[in-house]
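A single chain comes next, written as structure tokens; it is the form predicted on its own.
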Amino acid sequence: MNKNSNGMKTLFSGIKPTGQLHLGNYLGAIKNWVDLQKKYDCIYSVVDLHALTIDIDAATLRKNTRELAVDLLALGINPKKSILCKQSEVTGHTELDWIFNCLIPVAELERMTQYKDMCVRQPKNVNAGLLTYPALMAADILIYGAEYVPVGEDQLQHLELTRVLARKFNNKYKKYFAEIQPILSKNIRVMSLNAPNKKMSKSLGETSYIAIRDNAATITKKIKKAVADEAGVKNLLELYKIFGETTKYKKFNRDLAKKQLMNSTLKDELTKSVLKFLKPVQKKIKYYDAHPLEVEKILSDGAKKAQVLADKNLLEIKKLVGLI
């Protein structure tokens, strides 16, 4: 069911449009997505329905969704190799979500770590969507018959619930859904520039991260002001290892061991390397931002392709459940 005519199996992943994409997002997920296009039939979705669980206005959601799609294209998601679409433009996600909501006990959803964390983070907006978020996430994956999902270790609990829901459905109706297999992202944990003991995150403020869309002056300023204690230097070196030159990276490590490393030199070289990496990316961003109709067509075409897959599976699912 899940192997396509080209012999490759289906992989799904989604990303929520809640703000600017930064280097932590790229290294922790998107870089892996780009590489996976060679091995799987990939469906990548901007999961705008999930974004409604936070306090976000309509204009911001539209802007974030458009910019995120552009950033993904600029970073290497290829619509000729993969399906790129908006979650809300493919009916079936929410229909399968409702079926799953009627299968999963509330107690299992209440145990989810992310639900507990979000209740603390937004105590004035503990909406039902936060609780049922994992059921929609499971529907996102299983509506396409996907068997593989790239995840970080912090997402394994949600993926396990997807596996649980698939088993519950298979046991109640008929074995239809395949066992979901996680593809663990390489353990690239990018730390905050201003709090190097914490993961790079938008929640820590703009000086915490380097956004994909940051201009040269902003990037230079952020790196220059980055914390340079022991943990901070380690973080800067890790970033330089990825974006910089191998020879210089080794020298920086030798200098550090001898306590001769000049933090200003490391920061200058890291700035040059990050700017070099981002230059062609931002050139593509500029192009897509100037051609919004082209981006809309890519998303629309992606949604049409995704809809065909979703419709095929939903027809069978509805028959099994008794809706048709």
Given for the second form:
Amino acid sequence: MNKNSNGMKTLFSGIKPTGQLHLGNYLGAIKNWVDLQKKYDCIYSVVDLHALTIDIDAATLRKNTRELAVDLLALGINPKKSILCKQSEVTGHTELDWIFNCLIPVAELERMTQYKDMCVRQPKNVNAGLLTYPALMAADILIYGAEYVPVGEDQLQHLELTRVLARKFNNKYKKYFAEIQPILSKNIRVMSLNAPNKKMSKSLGETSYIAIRDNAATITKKIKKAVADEAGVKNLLELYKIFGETTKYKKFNRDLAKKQLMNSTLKDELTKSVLKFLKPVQKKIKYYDAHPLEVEKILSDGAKKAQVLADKNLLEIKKLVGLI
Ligand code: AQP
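The structure above corresponds to the form predicted on its own; please give the structure of the form predicted in complex with adenosine-5'-tetraphosphate next.
First the chain shown before, then all remaining chains and molecules of the complex.
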């Protein structure tokens, strides 16, 4: 049921609009999303409903959502090839979420590592959305009949829950959902600039990450100040391997082995290579930021296409459940 007219299989992935997109997000997820467009019918969603599980005000959520959509377009998500949409603009995610909520025991949700982590991270805001997050995530995927989902290792547990929910549904009603296949990101885990033993992350503060939207002066400063202990240098070299020149990368490695690597040289070269990579990206960001109506149209066209797929599946699902 999930092959579309062009014979390609459907893939879904989503990203939360919770703040600045950084190089960790790009290398760990979005770069893969861009490549996967060649092989799959991709639906990429800015999952704004999921963002409500953190304490976020309306203006910030709106701004983050628009900027994230722009960043995705600038990094290579092609709305002519893929569907790019906003989760809340496609109705049905929360309806299927409710059906799944009624299938999943609370105890299974309470076992989720990310739920436990979030309870520690925001003890004053342990909302029910944090607990039922994986049911909405399952609905995001299954409402489109997507079979493939690119995920980072940290999300494998949630994906397993999606598979469990699909099986529970199939067993209770009728075999409707296919087995979901994770596509594990082959890209690197980028470490934090200020704490290289932890992953690059917004919650470690601004000096932890290089945002896609950071200007040249900020990027230069952040890389200059990056911790250059053993793990730090390894991380900077990994980044240089991706953005820099192969011959120089090999030389840096030889220098490192001989204990002759000058951290300042590596940092200068890395800065140049990151700026070179980001220059055309930021040019596109500037264009889309100046044309918000164009971005809105891309998102609403995407939502319309996504809605057709969602409606078709939801109608069948509602019939199977007895709602129709
Ligand atoms: N450092 C990273 N290296 C590789 N991949 C990463 N991802 C995130 N950080 C890295 C991947 O990006 C996608 C979105 O991840 P997320 O939802 O965890 O993103 P986030 O929460 O916005 O990222 P942060 O910066 O870590 O935010 P906080 O600190 O607020 O939690 C996923 O595919 C993830 O694997």
